[in-house]
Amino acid sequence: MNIFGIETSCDETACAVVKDGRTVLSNVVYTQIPLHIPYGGVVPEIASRAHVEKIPEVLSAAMSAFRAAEPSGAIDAVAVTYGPGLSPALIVGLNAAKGLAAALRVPLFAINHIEAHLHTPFLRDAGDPPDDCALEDCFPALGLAVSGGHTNWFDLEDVGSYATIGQTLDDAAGEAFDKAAKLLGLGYPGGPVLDKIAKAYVPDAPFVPFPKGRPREGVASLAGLPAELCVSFSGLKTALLRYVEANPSVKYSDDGADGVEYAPGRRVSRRMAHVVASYQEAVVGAIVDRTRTALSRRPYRSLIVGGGVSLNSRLRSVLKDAADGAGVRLLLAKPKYCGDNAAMIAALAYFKRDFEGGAAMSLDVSPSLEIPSAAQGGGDNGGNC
């Protein structure tokens, strides 16, 4: 079965055709990122006018790919996030969505944004060798999405069913990393520049002893969950700024040859690395703590985990550690499937095909989406409702 895949719920452009649930024959990604650098952060505007602009371009990408991976291939139906997400960015994808299948005469599907990140594990190329990844082998699991716009923790009994019994009270990791490395003066977006830097820094010194946002018991915005496994990124991007205001020269020196060089011929003074490599494995921390909590709870056959905040290699490596310390399997997708892409929205979109796709012909976007959480007696999101 070929899906047809369209995301549109934030910054990415994207269009995707994955066979089975599994197999991608064409994911294209249109990025916006040189779109909002002069912003530092992401323009709902400017995001949903883009979409406009770049998705029939996509669009017609995707299809031309997939042509030419099977020329005597149909598509059977067609998957379109409709939340979580930005409002007007998500009404361009799921108008394509409806419009495609309405011509093509096929089902729709609308599938949840944060539940596909945790499929993305899952996807493979076409001319892959086998692999022993097989769903049935992995759950029940524990889930960790974790991206600029979400950090979550889910029991993840089977695919379709799941339910969060995590999560950050505020800001995400993604944004917490974007909101450093603005005040730090490094750019936008501030993960993959971090992440280099404190690759690239050999600590000559002991952390800067940033808090890793564990809230109180109690807490209303805890919402049933228990505050063990949730997190509070708010103090901690406050505690960076009062280091910053006490430190100045922080952001300003770069120590010349004696500095830190995370790319060829960007540099930042060693101060700077050390800073960010301490505020890096606070966030790291943090969320490796209620993972390992998470794991201590139960029995589980895998960590699966996706999001674009799991292409920073510290959180790899320690995720790896604390995997290996429960005695389960760590799920990593491939890299181009960490961020926002359609492949992960066709590649759900074939285990909740039982749902009635016609369904989603009549509905609107939900910017708000969440899964349930255990607290309120969760499971299956929904599918298509």
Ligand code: KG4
Second form
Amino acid sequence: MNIFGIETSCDETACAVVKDGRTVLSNVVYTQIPLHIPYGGVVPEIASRAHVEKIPEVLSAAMSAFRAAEPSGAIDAVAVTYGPGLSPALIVGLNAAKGLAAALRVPLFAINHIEAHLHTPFLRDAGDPPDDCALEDCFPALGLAVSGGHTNWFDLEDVGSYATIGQTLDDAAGEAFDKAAKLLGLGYPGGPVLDKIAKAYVPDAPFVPFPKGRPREGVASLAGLPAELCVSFSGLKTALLRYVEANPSVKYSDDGADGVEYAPGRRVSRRMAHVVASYQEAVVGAIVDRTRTALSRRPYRSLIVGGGVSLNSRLRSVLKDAADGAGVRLLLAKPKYCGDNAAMIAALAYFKRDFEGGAAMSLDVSPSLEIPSAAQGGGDNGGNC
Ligand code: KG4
Ligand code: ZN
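Taking the form predicted on its own as the starting point, write out the structure of the form predicted together with the ligand.
Below, the chain from earlier opens the complete complex, with every other chain and molecule after it.
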């Protein structure tokens, strides 16, 4: 079964075709990042206009690549992200998907973006050697979604049966990286540049002791979730601001050739690199600490991680240690499927095709869509709308 996926929840216009929920036959992603760089973050109005402009081109490129991969193949269904995300951006993808499904006379599936990120480790490319990653062998799993808008831990009983067991109470991990990079004058998006700097830096001093992001027991924002599975990054960001105010040379000193070269011809001072590595360690440390706690609470078979922040090299390595320590299998996506893409949307739809597709033709976007919390008696997210 070939499903055509469309994703426009934030700043990527993406279309893809995936066979039987696993094999990516075409995958086209147009990133708007250059359009948002001057503003230091995603501007919803610019995002939605760029989606409107680019979607015809991205859609036909994905369709052409599919036809080249499977000349006699047909599209059996269309799947689209309907939330969470920016409302004016989601609307563009949803309308394109409705038009495509109507034109092809196939069902339309509405997919939750975060749930789709959790499915990315199962994506494979045509020609990849067969793997031993059968879905039924991976559940129950601990799910970790780490992106620009989310940091959540989930109990994943099976595909489509999820409950939130922990989350950030304020900023998401990607947001914590993006805001730190902005504060340090390192541009947007922050995660990739902080990752590169921290990797290039050879520590020559103990890390700055930034807060560990652990919320206090009993605060109302926990909404019934255990504090030991939740994280708060807002104090960390404030601590960075205070540190830079007290040590202005972090931002302005230039060590010239003695600085840290993190990309060809790109350098930062050693003090800046030291602060960046310390900050990254605090964010990654908080995520991994909560993950270890969650892994100790019940016998999972795997740890499934998705979202743009799962590209972080330090996070990938410490999550491996955590998974090995708990005796569970770590499932991470290939780097090209960690950020936003439509292959994950098309893939997940295959496993949720029992959903009444026709209803999606009259569906609206759901910008604040969440996966229900275990504390609120959530669990089965089956139909998802
Ligand atoms: O999943 P994603 O592409 O979009 C959302 O759904 O939000 O995630 C984007 C986020 C951004 O905040 C970006 O800074 C972060 O992922 N990111 C990283 C890395 N690459 C992207 N964060 C840390 N290290 C990276 N290497
Ligand atoms: Zn995403």
